Every structure is written in C-alpha cells, then in structure tokens.
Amino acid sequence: MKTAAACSVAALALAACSSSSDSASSAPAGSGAASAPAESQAAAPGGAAYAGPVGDGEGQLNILAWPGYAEDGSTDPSVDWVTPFEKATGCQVNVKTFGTSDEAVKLMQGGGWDVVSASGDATLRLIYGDTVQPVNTDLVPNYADIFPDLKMQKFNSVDGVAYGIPHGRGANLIMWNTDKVTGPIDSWAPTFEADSPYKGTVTAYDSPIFIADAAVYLMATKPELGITDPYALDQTQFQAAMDLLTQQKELVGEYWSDYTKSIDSFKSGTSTIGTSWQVIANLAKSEGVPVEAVKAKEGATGWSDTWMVAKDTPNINCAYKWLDWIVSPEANAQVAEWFGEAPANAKACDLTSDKTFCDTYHAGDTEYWKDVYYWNTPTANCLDGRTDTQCVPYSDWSTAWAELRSS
C-alpha cells in the first residue's frame, strides 16, 4: 500500500480526498431530488437482469463510488483506471464520490447516475426500494474469477438472484498502541468493559453500522442471548447491545468517520486502542506510529462492496462493460491496493505491484473470514431467518445511534 494514497484509500473520507471528476454539488442532467431510504421489508422487487448481449457502449457512464474506486489520474497520473476504460469502450465517465452509505442511497433513489459501489449496508436498501436492477453475471466474464465466498451473499443476492459484481472485502479490526496499551491484544474487551483501563481514549467507528459490532462482542459473551446474525436483532437484542454501547460511550475519547482523524488521533495519543481498518494501521505505521491490528477472537464485522447497476438506466451497455473492466485483475488489482482492502478477483493477486499484499488483506483465506460478517441492512423480517418475531429495521438503529451520540 502507497503512503502516497491517503486521499483515496479509504471508503469514508471526506469530499476533499475525491477523485477531481467528482461532480461537487450537482447530479448528472436529468436527476431528481433525493428522498429518504427505504426500508427493506417488501419482497424483492420484480425485473428481469438484461439478456445482452452486451453491445456499443452509449458513450456515457455516470458512476457513483467511494473514494478510490473510480480514479481517473487528474490527481496523481499513476493512479488512473477510468481514462483506459473510456478509451477501450468510448464511454465517457462522470464520477461523483460520497462518503456515507447513506448518502449513496440518497443519491440513487435521486436518479441520473448508472453504477454505484454499495456497501452491505446500502445494497438492500437499493434492491428493496427498487432502485437497483438484477445482474445477469453471464455478462460479465471476469465475474468467473472472483473468490467463491464472495458471490450470492445476503446482501448481493436475493432469492437466488444476483444484484451485482463483488469489488473487494475488509474487516473492522481491533487496533492499539504498543507503546502505551499492553498487548497483544485479541479481544474487544478493552473497548467495551467499563473495567477497561483505556478509559478516555478508546475509539469507535461512528455510524449506525456499529451498532452490528456490540452485536458481535455479545454473540461471543453473552450466548444466552441467542444473537446469530449481528444484523438480525429483535428488540431484547437491540436493546442489549444499546445498553453496551452506551457502557462504551464513557470510554471513547473519539469517534471516528474519516481515517485519516483516526490515525490524527493515535498520532497525538488521543486515541490508544479501538475499531480500525488494515489500511489505518499500514498507513499509521508509515507515519511511525507504533500500533498493530487484528481480528478479535470474538469476531468482527466488516464490508464486501458491490458494483450494483441502476433500474432506469439508458446507458446499460457501458454500465455491463464498466462491471467487467473494473472486477477484471488489472483494475481490481490496481483499485484495492490504492485503496487497502483484499480484492475481488482472485487473479488479481498476481498482479498487485506489492507481491504480499493478498496475504496481508487474507484475499483468498476462506478461514479468516469466516466468522467476519459484512455489513448488510437490517430489516424488520429478521435476516437470521426467523419468522416468529420481528426484528429492529435500520431506520430504528439510525435513531438510536443519533440518540446515543447526542446524548
């Protein structure tokens, strides 16, 4: 991983880490005002994926993605993987970044924007309000080459149908300082008991999400609970995992959305030990800071983006060629060691310029992963399968999280 990505290497940084083709404040023509995610509780919705074949592009692609996933060089000439897709296919490329999952949902229900990279705690959102179309994965021929687990998931997938191509994975990991944490550390205790001897400067990932990781720590501490999915909680377990994040709250000196505040924050001492990203702690300790990460013994949550393709769009055809080139192994090899997470594509891990890099980002340890459960949208038909309660919609941990930080 190059220092020299901190702009683009993480998929929450802000507005100014975004690839110059972003298009600021303004949607591509035709666009309509944005309206509020919906829940996903409805079946999935009708449509057939495209028969293809795959045709002459239509000369555009308007592309919503992180930061780092749709670079075209105007920043840095070396990291450009936009401006030779427009040259092999003809199809000119918008690109607008955005920095939350929840904005990317807003922005598509807003309409005029033909692919989005969505994390699992968007693609539901998208599927059930009807935002997203089914992919035919025939299309795609370097679909054939990517990691088995990553395919068909809960969150891509719905009754057997694929909606969308698998980009790249990491786990939330557990960080500390060495110089002033004992260690090693394997557990999220430290970030979660009020006995922890961190108090003040423990660090915690902000966003509602995070709500799924104190859902983790009781599936291992508190088994009489029943948790099986951390995203699947029926009121007790919300409830239950509110009330540890609320213990948490007295311990955390930062909360953190933006990596590059994260490393700030080790840096100064401000933050000593919490929830972190492999890239944060490559990147911390090329900067000096002396920290190590792991997965915890209890488990992590983490993200698998996907390459998902709009409903309504007219340009389908570049939006089909774009799914190809950016899963292919030159581009996916490309995109995730600029960004710090394991690639998609298994054959991109022969040519990442850094030859350890996939065993880093554990790309192809099926074990490792495992017990990592990626993000997705919580809904009130419980995920885990239960038909015999209901389970706390995202909506809710939205609220719940907002009354937590405000309080």
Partner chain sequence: MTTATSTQRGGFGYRHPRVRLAGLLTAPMAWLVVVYLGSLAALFLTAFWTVNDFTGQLVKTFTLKNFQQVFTNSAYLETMVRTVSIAVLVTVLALVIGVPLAFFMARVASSRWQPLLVALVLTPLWASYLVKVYAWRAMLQPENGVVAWFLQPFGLSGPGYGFTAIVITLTYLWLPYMILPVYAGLTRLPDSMLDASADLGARNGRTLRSVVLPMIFPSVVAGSIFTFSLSLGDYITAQIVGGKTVMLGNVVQTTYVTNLPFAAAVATIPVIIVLLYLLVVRKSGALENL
The other form holds:
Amino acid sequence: MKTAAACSVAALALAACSSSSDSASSAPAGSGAASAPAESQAAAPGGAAYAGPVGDGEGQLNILAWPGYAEDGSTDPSVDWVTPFEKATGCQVNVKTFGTSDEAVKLMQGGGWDVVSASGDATLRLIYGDTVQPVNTDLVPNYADIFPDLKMQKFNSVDGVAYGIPHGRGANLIMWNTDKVTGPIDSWAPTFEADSPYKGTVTAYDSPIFIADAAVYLMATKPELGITDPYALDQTQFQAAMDLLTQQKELVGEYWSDYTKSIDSFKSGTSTIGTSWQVIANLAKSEGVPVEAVKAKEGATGWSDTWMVAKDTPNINCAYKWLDWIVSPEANAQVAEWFGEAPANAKACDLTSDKTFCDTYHAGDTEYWKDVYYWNTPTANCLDGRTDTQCVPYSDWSTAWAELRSS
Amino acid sequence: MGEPAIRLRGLTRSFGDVRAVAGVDLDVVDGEFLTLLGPSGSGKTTVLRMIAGFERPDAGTIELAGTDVTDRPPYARDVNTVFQDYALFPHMSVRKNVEYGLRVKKVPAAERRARAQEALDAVRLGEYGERAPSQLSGGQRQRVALARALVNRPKVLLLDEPLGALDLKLREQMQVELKAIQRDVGITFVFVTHDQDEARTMSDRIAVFNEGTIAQLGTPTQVYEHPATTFVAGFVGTSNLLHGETAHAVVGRSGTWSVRPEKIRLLLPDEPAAEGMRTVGGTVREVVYVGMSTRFVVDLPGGDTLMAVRQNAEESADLGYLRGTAVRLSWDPRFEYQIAG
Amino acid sequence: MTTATSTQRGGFGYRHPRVRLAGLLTAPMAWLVVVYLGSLAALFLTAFWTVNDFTGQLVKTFTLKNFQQVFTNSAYLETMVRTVSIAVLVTVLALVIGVPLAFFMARVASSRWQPLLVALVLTPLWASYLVKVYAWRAMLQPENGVVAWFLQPFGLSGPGYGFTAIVITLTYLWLPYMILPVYAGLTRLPDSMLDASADLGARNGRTLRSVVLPMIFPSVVAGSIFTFSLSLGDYITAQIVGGKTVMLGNVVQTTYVTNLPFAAAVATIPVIIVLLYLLVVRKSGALENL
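Same protein, the form predicted in complex with the partner chain this time rather than the form predicted alone?
What follows is the whole complex; the chain from before opens it.
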C-alpha cells in the first residue's frame, strides 16, 4: 500500500520515468529543473507549501541536524541558540544529529522529524522521495537577507519552487602540512597526478560524492571531456573520473570520513596533503599542526546546507518559527562561527565575534563561490540539462566507490 | 624386601592458618587393607592426596617401597587413585577411560586392549566398554573407576571415599566386592572413609584420625574394643564412659573407663545380677527400638550416661514402659577398659 | 495413583507442563521469528531487488544482478577473501593468547586473584568501542606511535595502518569474548579430572592435550564463534586503522543508502559464511555440548 502510493507520487513528479527524457528538454540548465518536467509544477513533490500565516507554536519541534547546527549548550555552555528559541516561541526542541547525508535521508524517511538540515547530496533525494514539502519563503522574514547566489539553486528548489531555506556553505579545500610539503599549493595536482612527490601521504574524503572532486579537476585539466557539472557525468566522463581516482589511490595513505580522524591524520604525519574543510584547518592549527588550506585554482566541490520541512509534520508553525530563527543574523552568526562555514544571512557578518570571520570564509564573495560546485545528488537524468545521454545515477556512484576502495 | 609399602614420617601440611595434617607417622604393610578413618577435616584425605602426589607436604617424607617419592609428581609414583567423584573422563568411552593409563605409558595396542577387557571383566562390566560414562549408573561408574586404576597394576591403590555417593544397599554390596577384589589382586589398599561400619567391614587395620594426627592405629577389634582415647571411643562406636566419682564408686579406681553398650546387661527390677558382675543403678531416659535390638539410654546418679543394648531375642513386648523407671546395669569387669585421654 | 496425588498439588500449569512451557516460550519465540529471522529474510529478499536509476527508489522486481556483481567482480572477491582472512587470523590469535590466559586465570591463579583477573578482562568491554579503536590508532601511528617506538630498538618499523593494524585491533577488541567462555569452561572442569590424569601417569602436556582441551573444546568453539563472526561483520575498525584497506562491512556502509539491494547482497555473504562455520562446528559435535 505505502509503496504503491510512494511510487505513484514519484511517477507523477517525474511524469513517468520512461518518458522523462524528452519532456525535460525544455528545462533550462541551472534553473533547478534538472529532472522534473516544466508542466509538473502544479504537482510538485510534497504537495503545496504552507499558506500561513504562521500562528502559535504547537509546543514542540523535532530537529534532525548536522552536529553543531542545533546547539543547546550541552556541548559547550556558551554555545546555545536553541534555548533562546524555546523561550521565545514555546516550542520544546528535540535534537538528533547525524553523521552523513545518507544517514539523514534514512532517518527522515523513517519519519518523526519536523525539520532537517540537508546538504545538497540529500536534498533532491528528500524532495523526490516525497519526504519534504515546499517552503513558502514569504513566511520566513529573514529570507530577504540571504545571499542571492544561494537562493533557488539546483539543490534547494525544483521548477522555481523553493524547498528550503539556505543556511550556510563551505568549500572543500586543499590542505597541506607546511613542514613536509613545499608550498604554497594552489592546485589539486599533487593529490591526483601519478608523479606526486607526496605518494603515500595523500588523503581523500571517503565517500562516493568524492568522485565529483575528481570531476572538478578533470573540468580544468581535460576540457575535451566536456564536463560542465561534476554531478552530471555520462558514462565516459564518469569512467575518466574513476580512472583518475584509481590513479590517486596509489598515492593515498589514508581516506578520512570524520573530521577528527582527518585532524589526527595530519597531526601524526600519516597525511601531509589532501582534501579538507576550513573548520578542520582551523582546529588543526589551534592544536599546533602546521597546516594551510586554500581553494584550489581548478575549483572545488562544496556544500550548501538547507533547512527543510518534513511533508507530514504536525508542528508546521514551530517548523517555520525555527526556519526564521536559524537564519536570523544572530543565530546564523553563531552557527557559522561554531561550525566553521560561511553564513547564509548577509547581516550575520556584522554579528560574528571575530570581525574578520566573513572574510576568512568568503561569505559574501560571489566570485569565490563561482567555481564551487555544491554537493548534489546525481540521477540518470543529467543535472546539467543534457538530454542526448543518460548520466550515471548516485546508486552506481556508490557501488563504483565501494569497488574502488575494495580493490 | 621387608620394606613397608608406604612409610610416612613427620608428614605436615597446612592450608592457610589451618593445620590439616600435623605430624603423621605411618607404615602401611605390603598387601594390607588399611583404612584412614576420621571425621571430615581430620586430615585423612590430605594424607591420601599427599601419598598420591596431588598435595605437597610442608614437612616430612613419603616413601613407597623404600623409595623416597616426596618430591615426585603424581605421574612418577607407582600408585593409583579411585576418586570420590570417580573423575571419569566424560569425552572418552568406558574402554578409553580404562585404557588411558596404559596409553600414556605407551603399552602396545593389543596388550592394552586385552588388559582393559580383563579389568572390565573383573568388575563385571565387560559388556560396557563402548558406553559413555554418562550412560552408566553410579555403582557402574564406581567400578569403571576401579578398573581404570587397577588395570595399571599399581603397588598401592588409594581410595578416597569411593562409596560415599552410593545408596546404603549398593554401598554394602560394594564393600564386600572391594574386599574380595583386594584379596584377589593382592595389592595394598589405602581406603579413606568417615563411616566406621565401612572401616570395620573391610579393613585389616584402621588408622583413626583426629585433628591432623593419628589417634589410634590397630585392627578393627583393637580400635573398637580398646579405644586409645576418648575421641576414638566416641567416634568408633558409642561413647560409653564413666568418669571421676562414678568410676571410683563403680570400678573402684579413678580415671576414665569405657564399656561397650552390647556388653552391658540391663536388669529388669526383679532380675538378679550374676556372680562377679559390676552393677550400677540408674534411670532410663530413652528407649529406642532398632529391630534386632533395643537401646536404652540410662542416666547414672553421678551425671554420666551409659547406653545398654538388649537383643530382642526373648521379649517381643514393647519395652517402652521402662522409660523413666529405675533399673540396674551390669557387666563383666573384663570388658571395661581404662582410657588414656 | 500417583497422578491423583499430584493433581491436588499445583495449578493447571503444574498438571500440564507442556502447556505451561508453551505459555512461557510464545513471546520470546515470536520475537525470535519476527524480529530476528524476519529481518534476515528481509535482507535476503532485498538482495534480489534493484533501485531506480532516476529516483533512487527501490524497485521490487527479481534480479540476480547484485549477486552477479558481487561474485564476478575481482575487487569484491578480494575484499571477501581479505575479510575472511582477517576473521580467521583474529580468531587464531585470540585462541593463542586467550586459551593460556584463561587457563592461568582458572587453574593457576589463587582463588583470591580470580575475581580480580576476571574484572580486568571485563574492564575493556565497559569502555566505548570507538575509544578503544582510536586508542589503537594512536598507538599504531607509523612514526611516533607506541608500537613503532617499541619496535624501533629492534630495527623494525611499526605496521602502520592497514591489514595488520586491523587484525591487531580486532584481536584486542574481541579477546574477552574468547577468554570468558574458555575461562568458564575451565572453572567447570573438576580438579579431580586433572588429578586423575596425572595419577594415571600423564604429564602436564599430555593432560592438556588429552583431557583439558577435549573437555573445554565446546567453550573454545563458542569463543571462536564470537571472535569470528564479530570480526567478519566489523567495518568501523577498518575505517579508523585500516588506512586504505576495507572489509565487506565498509562496502555495505558505502552503498546501503543509495543502493540497498546491492548492500544487502554484500551483507548476505558474512551471514552465509557464519552459517557454514556453524554447520562445520555442528558436524564436529561441539554445539551439543555447549
């Protein structure tokens, strides 16, 4: 019963899988209408957005979040933007954190959660999985102050319908140990090319989504492959990326999947160069590890997280109150500084305790983000709008990654 | 030759603060059936375990047929043991159990097989070789344990309360059987028990243990009829003692004197005492009918208590009416013995 | 006649022991069947499905594609062999270290020390799994870890992160699961068994071989079932100290959200291997004695 219902909704949204390739042709690239046909707007996944107005709270709110996104003082007493929210709205908050996008998707599908902070590699799965509902941005006053280049992106909207409120962003940087690597480094080349002098101490992110990092490097170094979106790879492009990763594996000493392991790896000298996050670089430096991290000249993958609302939430008013609260300049500044990413609200930059924070993280630097490709979920319908070919779906990305790691 | 099968000298062993064995000297004659008798905790089992080599003495020596084996491990001593819990190996068949000692000593397979069968036949379990120990009854397991020890033809067989777990009837049957086997194979048996009847039935000699030392060593008759100490008198049979004043009044000399119950005759009020007999008056406290005989517990005026036994050969009447009445006891002075302790 | 007296004592259950037994067992049996076997069956079924390339949703049509992929791809076959090798090595190491240790605890140490030793063996079980694995990560650091520092004077270098590190860490993690059943088996072994063997002329080595080991064999098998199956299913240790080395569990972890049927097919392999192991063990007759 349940399965049949889910299938039919998905089929509606995609106007049936078999006939989708021609009907999707009219969707302009970059508008976000990657895989859904234009005429399906009325039947957008998740039904209609909340009409409002946002009334009194229902008294409780269940939040699913990345660690550090919904802090109530239990990690560090001075880090708390949940308690003020509870006091202001009367919505009692229950937070559960997750470690990976995959885990977030599984938990949301299980139900019981009202809002979720989803990265780009989870958002589309949640939208097409009929797990989340469209968001009426008119009901979120602070939406007005969010950087325009974060609004209505491929990973947070479908056909001009917003599915969430942007929260913050970060780029995957190249980090190196300044004692052991002769810098400065400005390219991914030492982590991919077979003649790297750092063979055996290269590190890489242990997730299928890392295939996109290889694709970004290929966009710059092998333009003849014609990659325009690292999440829309046809079979040839995908194979080229996998070949590059196989070549990289010879150089890798260790893959990392949680940031404590990455810090430890640089600290102990197991790794000297590789993919990292700004927050890892900051923490490593604070522990006395001599590292630097920059965005490579070839561009980078990155993440932009979005707060989304569960389709069947019974706490819709509390959910909208939270969306507005978490992107308010005050809360957004706190989250961004605690987590180590660029805030989404332009006004947050005035409220950070470190006045250079927004500069360090390039919060409003539109140029900086131009070659940052936010995590997205690859599907067989190419996300870059190509209709003459099929792209490799994420399920195959994960088996390919498992195979690469197994061999 | 002429050496005793076992010679113990000054054997001592403590467990923590407890002196389990406190200086034991003992010669076990070749071919005899010697029983170590005593209450639990008297040290008899510890002495046996030291002979076998399971415990090391703190002091003293152990000789087997004239050879000092005090420092030898169990596997280097020519003795075998039958354990209280039989200690049959549960993962081996009855035959494998019996063959174990021979296999360890690398006796050729054919001979091993023949000797094991012979030993099993001797304990009337010839047909049970392929069974697992768990498929046998208690008495059968006991006999397997015996066969497993005897098949090695040791100079000495040590038996640690081997009949304790059997019911009364089986126990009595096994007592007879054990004695017969010992007589057949002609090896020295050292048998540990706390049951004085068992000791009397089978032994050539009995060593009575008390608090880590030997209180008396002698034939069953000697130990029974001439107990060397108050303890032996009490433990072997029933303590029937006359002390101080009473002894002086009755026997005519002071000291502690013992008379066995079956030697004492209870005189009904109208019965005359025979010539030359001791007599003493008392009050019947208890009358216990035990089938073949009736036991009377009689309180003497001086505070001592004597037990008298009367065969139920003549009176078939219930003697219970005697409870609380005044009676006289009489015995032949030949049967009274002075006790040292 | 005896029935007449027994019916007067006790209630219905006393008179109908089978009914009483059924009453006691229904709930746990239902739990076992529905939750335990049910989830296993679901896992197995899922392995024959596939996912839609466009939506990532499950498609419930029968296909052998996943198993084909697992068993024809050399990368997965290698991982399978590697994972089983790790589990076997861990089990052998746990045996070599654990059995003598358990023997010492049960038969050599004085009764005053025994509870303390058992507590010492148990203490690591109370610490978080992750803490222990990260501790080993620190110790196994290639350059300045304790292990490398210890081996340096001998002209040796530490194993670094990889296959060896996984084996060492898993052996440490699962060792108590070998020691405890063997220890329990040894304490159940009556002293008189050892005395009897010595009495019949066997030296200690012979007693160990012919009496002790056969009698504690079921306990050893029980321990090996723990160490083997726990190692077979592990993936976090490989993630933390494995360097580039992965086990079957890591393949499942990488693929289970985006390609559940494939992950299920991979996850079926350790289940089958453990079942085969149990079958072999059962044939040896050890399970009856457990």
